[in-house]
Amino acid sequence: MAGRTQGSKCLLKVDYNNLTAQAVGSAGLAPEELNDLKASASEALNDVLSRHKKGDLPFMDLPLDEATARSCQRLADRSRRKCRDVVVLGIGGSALGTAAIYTAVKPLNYHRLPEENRHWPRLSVADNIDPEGFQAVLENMDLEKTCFNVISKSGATAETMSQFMIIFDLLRRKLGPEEIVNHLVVTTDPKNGVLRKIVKAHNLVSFEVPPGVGGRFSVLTAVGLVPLAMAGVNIKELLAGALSAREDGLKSFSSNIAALIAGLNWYMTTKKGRASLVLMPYADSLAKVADWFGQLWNESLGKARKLDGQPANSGQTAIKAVGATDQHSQLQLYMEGPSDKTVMFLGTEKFRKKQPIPDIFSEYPELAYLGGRNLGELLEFERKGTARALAENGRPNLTLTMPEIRARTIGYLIQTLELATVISGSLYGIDPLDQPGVELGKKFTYGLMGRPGFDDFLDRYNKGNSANRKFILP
């Protein structure tokens, strides 16, 4: 196993040089550590595959979804001339890929440019509750020129709908009842739940979810593709990427970019003792797609039982962190703290700007060999320089590198870490796809906001909070 990996056409590379015994020592992978690597992760591999050849894993085919595509961008291309803004009312799956997407590709300005030059509307994510967060996000908005689309694949999302009753009872006071069907989109499940019910009661304009396709695994679907379009992002050419990587990721572990992810990190965990994965962009407009990432890594791997039903307390926790800010913060821990982490840094070969270093100073040594550079140089040399200074100290690191920060390669990026992110639950024995520890919290918050049918939880949550109000202070 070579230690740089690329995928095709070049759109995303792997070095994981800095996984290895022969440069982090005992803390990386051996020679035979790797043979056993390759062959636990094609097995892995193998299995992912048949399972898609048998209709299992639908989010791998959603970049072959061309119909989706076009109608998500004709609703675009009308909408485009009578909004000012989109904001998408959604929650972890149905939010946190948008974000991503769109700050990755968009300039980071772009919501403080003058409308004059903004060409599409700006696009908002209320991916929260929290009563003043959401007034801000709706602060400065001229409500005729506001588009909003409400995504819950159920349909009864606590947080989506609560926002969604206040926007729904908004635009029927201030426009009338019959312009609500003008500034709400719904993406929902095709047939079942209360928000397709509304959507046929007030003829509102909606899409699917596909079946079979999960929160986290569906920025690729209308739940992304609907307002990334309404804001201008090419979402042909995030397509067009992701389907790249499908083909990629069909392809056996040699050239399998996706699979060498997965099969990395699940070695690292279950073999070498890394419990957690920092994933570390250097670039701003990266930032998001860490926390994207947390969500699809943590809630896929994070699971108590195998799919046989025996314990299985897997999973590796995913950590953001921003280079260089992070440098200053949490790289001191990384480097000296306990060492139970795998850093994974994500770069560009090309950043959209330079912004170069003024050529003065040169008569102080400490500021001279700054000047006539420029920030990305400086940005990808301090990558560099905190990936070997990490090495030298034994701590395993890996590199995954685009040649530019556009539309097609995260599509690429995106389609590849779902793919990893499934083959890792082959590699823990455990289902990737669900997210059973979550359900528990959510039954109580219904109990308690009195939700018909959870009574039961409600008694559970006074019983079992009584016991402990000794221990609050003051």
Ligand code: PA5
Contents of the next structure:
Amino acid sequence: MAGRTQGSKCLLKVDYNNLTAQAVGSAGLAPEELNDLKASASEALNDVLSRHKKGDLPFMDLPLDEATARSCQRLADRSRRKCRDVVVLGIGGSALGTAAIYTAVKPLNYHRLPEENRHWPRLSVADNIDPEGFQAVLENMDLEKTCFNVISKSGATAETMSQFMIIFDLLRRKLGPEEIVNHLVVTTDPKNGVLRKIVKAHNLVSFEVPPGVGGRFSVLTAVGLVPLAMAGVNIKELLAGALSAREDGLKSFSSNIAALIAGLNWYMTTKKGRASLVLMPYADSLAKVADWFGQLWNESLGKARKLDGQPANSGQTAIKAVGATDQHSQLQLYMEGPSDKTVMFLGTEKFRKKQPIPDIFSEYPELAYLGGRNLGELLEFERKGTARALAENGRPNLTLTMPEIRARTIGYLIQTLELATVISGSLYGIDPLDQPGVELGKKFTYGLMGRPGFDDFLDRYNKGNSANRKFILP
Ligand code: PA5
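Instead of the form predicted alone shown above, give the structure for the form predicted together with the ligand, please.
Whole complex next, starting from this chain.
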């Protein structure tokens, strides 16, 4: 099945031949199973579309929000003059989508180009709090020419807020309090949270995360659009691609790629025992798309309970692998280890660069076949060869193909996979928009850090740990 055509090109193609019983035997889908799957996925799609009509799923309409895109672009055009580096302070849904899109569409060597060849600031995403890692992000940056974008929907996440406090203090000490406003942009909830209070108290430039749009569905809001526009990503193109995916996402099952991806993976998980989904892009620029997808799929679908309160323990573990690199590390397991995975390849028909392989060593038959070809060609054949080899080993796989990797195709991919996630939620009967499971760990952290109101968790931590002392070595 192919998604929205652009001129003669389509923006995303799904080939699921290698998921059929004909290709992989009993691990695959027999014709009657395919019919069952289609009926269920079609029902789930209708459920999602009716919730969207009622206004329940605002992420689906983000590509229509031209006003936000315009104000993000205005900020980017202004900041471009004074700014050489943009640093995102955020985590999870406030970071991964931005990193994925930036890495996908900007040249991979952008950060290493000499300054005179960089026409837009470099973007770095500081999404962890390892002290060494955080300091490394800031190294080699001229503070006077750096803009920070702190992003937190809740305005409370400990990791992001601690980074924010470090940077706020650094700017105040090094550049002076009156300069903070020129180096800091905040993206947070329009009304709630301490970050919004600080915005008001210090008159900071700010953007809003629309209510009802959760972190991992927010990359097409100001969460992603501010830093991406500041780094020179064509957000108009990105949103145009997402808009095409939105339109296709509203279509019935037979021409709805998102519903197909959801249905296939749900069926493979729940009826065919494929508990994991390996997303395997064959392009370095798409590696972070797999990180973004991992969060989207895992955090959205891994749920203890169904909407009706019944036990669920639902989900399919998304795993990142990058071709061809991981053919030489993970693939052996996927070929011959536990038969519990589906592999979803992500490929492109065209690479941005050509790298010919010189026509030398023709006297050695072991190398002669490589000479005169190019690396992109080799990488594509590696993907196709691996898909075939998996199929021959009875390992189901499917392939998503983009015509090329640029803002429009990435916008299409992002919006399609977000919709596929929500349709999957409906298939599992769970709420894909919440994440109750990540809260408990946060509460223990608060207890350990001495946050008022969380003493109980410190006690529970100490009690729980003292019972296990004897199992620590040395
Ligand atoms: O997808 C999500 O909701 C989470 O990953 C959040 O984005 C993450 O926890 C960060 O939250 P916040 O933006 O509130 O700081």
